[in-house]
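Take a look at this one chain, the form predicted on its own, written out in structure tokens.
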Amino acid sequence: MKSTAIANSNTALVKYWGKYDEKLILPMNGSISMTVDKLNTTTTVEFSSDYKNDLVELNGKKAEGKESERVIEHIDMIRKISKLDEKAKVASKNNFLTAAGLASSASGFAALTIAACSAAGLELDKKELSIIARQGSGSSCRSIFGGYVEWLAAKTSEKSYAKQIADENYFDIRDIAVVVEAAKRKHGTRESMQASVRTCPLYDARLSAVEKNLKIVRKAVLDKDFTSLGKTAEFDSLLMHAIALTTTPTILNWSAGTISVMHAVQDWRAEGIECYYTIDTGAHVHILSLPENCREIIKRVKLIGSVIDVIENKPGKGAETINKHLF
């Protein structure tokens, strides 16, 4: 009744922003991401009659409040599916910043889903696991798979799941995660999305552009067309942040460091070093590049004063169980 899983984070190339159904986490639009290989979460889940209450530990500390509630709610869903009554102990550990816009919830709920379903004795395929993971954190459904992944938008739970476009060995591009100095986010992603759907006057316009972006990026992956992929990912990122900036109240997660990296990428591109940026829900920046330009870009990024850390990612594997438990 104990199992451990590891799941990688993913970087959205075409982003989702807003939900058709908040409880089931059904997105207003589809999205495409690249699962990365260096940012991951390891989670151990044990069901036992010895536990009188559910216990949740995140990064070595007892989880409280909403953090704990979200994990237990997800475990409750898996208990219901597997017809288990036992309480659970959950220990989870990230190897990167949590709640900072680097998709820690994506890797977190993917690892939780795989570990809990395995511990509960469920034998499910990746589509089914993706549907379960989605209900904990939308983007986690994409981290079930490796490589390049598309999450389908739908108005029913059984039709909204992730599927792999190409595996991690198909198209070698690099995602350079640039961690910059930034204040803690003032608004959670869920609350921000809700506010955007309610108040942003540009929201519908962005939705109408997403289908075209999905088509371009899907084809770019299959054709190994880095230029088309990078241009569209950068444009889609700016579209999403235009929604955030024109939401009431304004959602501004960028810092001075964010802007510095954005300007630098544009300057390097003008010099002939092909690279593009994409930013999720925090201040940190992902720079997309081809392998041959990666070393030069990292060298230059490290010279930007507000940069704290630089992590080079290749396309990574999907979530899987491992034998080394956290407890």
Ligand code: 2P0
The other form holds:
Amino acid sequence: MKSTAIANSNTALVKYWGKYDEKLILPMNGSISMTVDKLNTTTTVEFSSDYKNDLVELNGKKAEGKESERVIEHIDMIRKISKLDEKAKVASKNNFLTAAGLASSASGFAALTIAACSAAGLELDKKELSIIARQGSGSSCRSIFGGYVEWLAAKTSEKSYAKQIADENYFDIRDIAVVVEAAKRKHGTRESMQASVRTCPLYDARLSAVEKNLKIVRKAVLDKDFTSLGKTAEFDSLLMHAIALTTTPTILNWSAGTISVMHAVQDWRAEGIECYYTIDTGAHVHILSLPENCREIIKRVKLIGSVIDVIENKPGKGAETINKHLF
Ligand code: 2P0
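Can you now output the form predicted in complex with this ligand? The one shown was the form predicted on its own.
Shown next: the complete complex, the earlier chain at its head.
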């Protein structure tokens, strides 16, 4: 009744922003991501009648409040599917800073889903696992798969799942995660998205643009067309931030460092070093590049004052169980 899973985070190339159904986590639009290979979560789940209560430990500390509630709610769903009564112990560890805006909920809920389903003895395929992961945190359904992944928007739970466009060996690009100095994130993603759907006058306009971006990025991956992929990912990220900025209250998580990196990428591109940026909800920036330009870009990024850390990611594997348990 004990299982451990490891899941990589993913970087959205066409972003998910807003829900059609808050409870089931059905997205307003489809999204495409690349699973990365250096940012991961390892999670062990054990169901046992020895436990009197559910116990959740994140990065070596007992989780409290909302954080622990979200994990237990997810475990409850898996208990219901598998008709289990036993309480659970969950321990989870990220290999990167949690809540730094490097998508910890994506790898976190993917690892939790795989470990808990396996510990509960459920034998599910990846599509079914992605449907369960989705209900813990939307973006996590994409981390079930490796490489390039699309999450389908649909109005029913069984039709909104992730599927692989191409595996991690198909098209080698790099996602250079640039961690910049930033104040603590002011807005939670979940509340921010909700506010955007409710208040942003530009929201519907983005939805139709996203349909086009999905088509272009899907094709760019299959054609191994980095220019088309990078251009569209950068544009889609700006569209998402246009929505965030024009939401009431305004969602502005960028810091001065974020903008320095955005300018630098534009300048390097003008010089002939092809690269593009994409930004999620924090201040950090992901620079997309081809492998041959990666070293030069990293050298230059490190010279930007407010940059704290640089992590070079390749396309990574999907989530899987492993034999080494955390407890
Ligand atoms: C994405 N993000 O597509 C977008 C881009 C952030 C910006 O998915 O409410 O943690 O748990 O479904 O998945 C982050 O939001 O939100 C996210 P919930 P999630 O990667």
